[in-house]
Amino acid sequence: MIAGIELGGTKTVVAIGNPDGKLIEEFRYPTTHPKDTLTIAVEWIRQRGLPVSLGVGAFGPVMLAGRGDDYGRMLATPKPGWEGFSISAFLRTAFPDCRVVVETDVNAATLAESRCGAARGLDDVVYITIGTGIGAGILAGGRLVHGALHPEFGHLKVPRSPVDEFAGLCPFHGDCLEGLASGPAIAGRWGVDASALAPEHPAWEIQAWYLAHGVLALAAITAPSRVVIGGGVAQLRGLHERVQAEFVRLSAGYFLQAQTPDFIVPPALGQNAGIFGALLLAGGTDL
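In the form predicted in complex with adenosine-5'-diphosphate (ADP), what is the structure of this chain alone?
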């Protein structure tokens, strides 16, 4: 048996699966303090057996470089109790003979979408989520990208839309991509929740501008063959087509991806990408 945990800012999903990463059973509950949250997951797994391998997709920032003492430790986060908490140390103590693999939630989702979702079979994939925050997972040459920390796509500086005067609400940078284009940023700019804005509202032209600049940076640096955009805000009808059209305009005939009609697509796994990815990580995928 293997197990997976998706640790989200608001909810946690724990699951068991068979050794090739297929989900057998899952359980969802709210994320609270780290020890309480992981104890629930550990007890739930123990009631079903002892896993040989455990994959975790976690919200960040989380240390992933190397396999030293810092691996799997949460860094500066406003979520109470989480800063400095080591996810991997806690889980290794709970399951001493079990392999523990920790990844970002977005990298787990990227892995799942590239194995069995909207980017199936591709080795160069970016998965972007646009919800309360903005983040991206990157698969390059079949490997998940960590870098010295892990990518922080949401905090990319993007050119301002000429028709946008919103100051931006990132507590660190003000008008970074997350500060300008996350769900709360849209709500802050227009005074209503993003889900209440009709597809023809001018909000979406500004949104497509910012997202296309983000995708352009990704295309220029990691050269993916597909970009999957998910998260609550990506549920808007037609958003992917608008971002793709804006990306084509910005690329000015230069990027090969601009000639690919399905370069920017919605996810195929929906809410399940994170937990499927956690199980794939546990399933021994060498990344």
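Since we've got the form predicted in complex with adenosine-5'-diphosphate (ADP) here, give me the form predicted on its own too.
Lone chain follows.
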């Protein structure tokens, strides 16, 4: 048996499955204090057996370099109580004979969509998630991108929309992409959750503006063949087409991707991309 955990800023998903990423059973619940959140996952898994391998896709930032004591430790996250907590140490204590692999939640989703989703067969893929925060996983040349840390797409500074006066709410950078276009930013700007806004609401033109500028930066730096945009906020029908149209306008005929009608697409795996990716990591796909 293998197991996977997707640690999101709002919800956690725990699952058991097969090494090929096939999900057998899952359980979803709110993300709270780190020990409480992971204790629920551990007990749920134990009731189904002892896993030989466990993959984790976590919100960030999280230390992924090496495999030492720092590996899997949460860094300066705005999520209260999580900074400094070691995900890998907690899980290795709970399952001492289990292989534990930690990745970002967006990298896990990128992996899943490139192997069995909307970007199947492509080696240069970006997966963007828009929810409590904004993040991006990058697959370049068939390998997940890491550096001194990992890509922090949500904290990219983007040009302000000329019709937007919202100050932004990122506790670190104010009006970075996450501060302007995440779920909480939309609610802060308009006074209601994104799910309550009609498709014709002006919020979505502003949202497309910011996301397209982010995609433009990705096209310039990482040259992906496809960009998959997922997460709760991205479920609005027509949002991907709006972002694509704005990206084409911004590209001004320069970027080859602007000539590809399916460059920006929704995830084929829906809200399961992250947990499928965690299972793929547990099954031996460690990029």
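The term rigid core refers to the most C-alpha atoms you can superpose between the two forms while keeping them within 1.5 Å. Residue numbers count along the first chain shown, from 1. Since the structure is predicted, the reported quantities are computational estimates derived from the model, not experimental observations.
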Whole degrees only: how far is the smaller rigid part turned between the two forms? 12
Rigid core superposed, Thr32 Cα shift between the two forms in Å? 4.4
Trp82: CA movement between the two forms [superposed on rigid core, Å]: 3.3
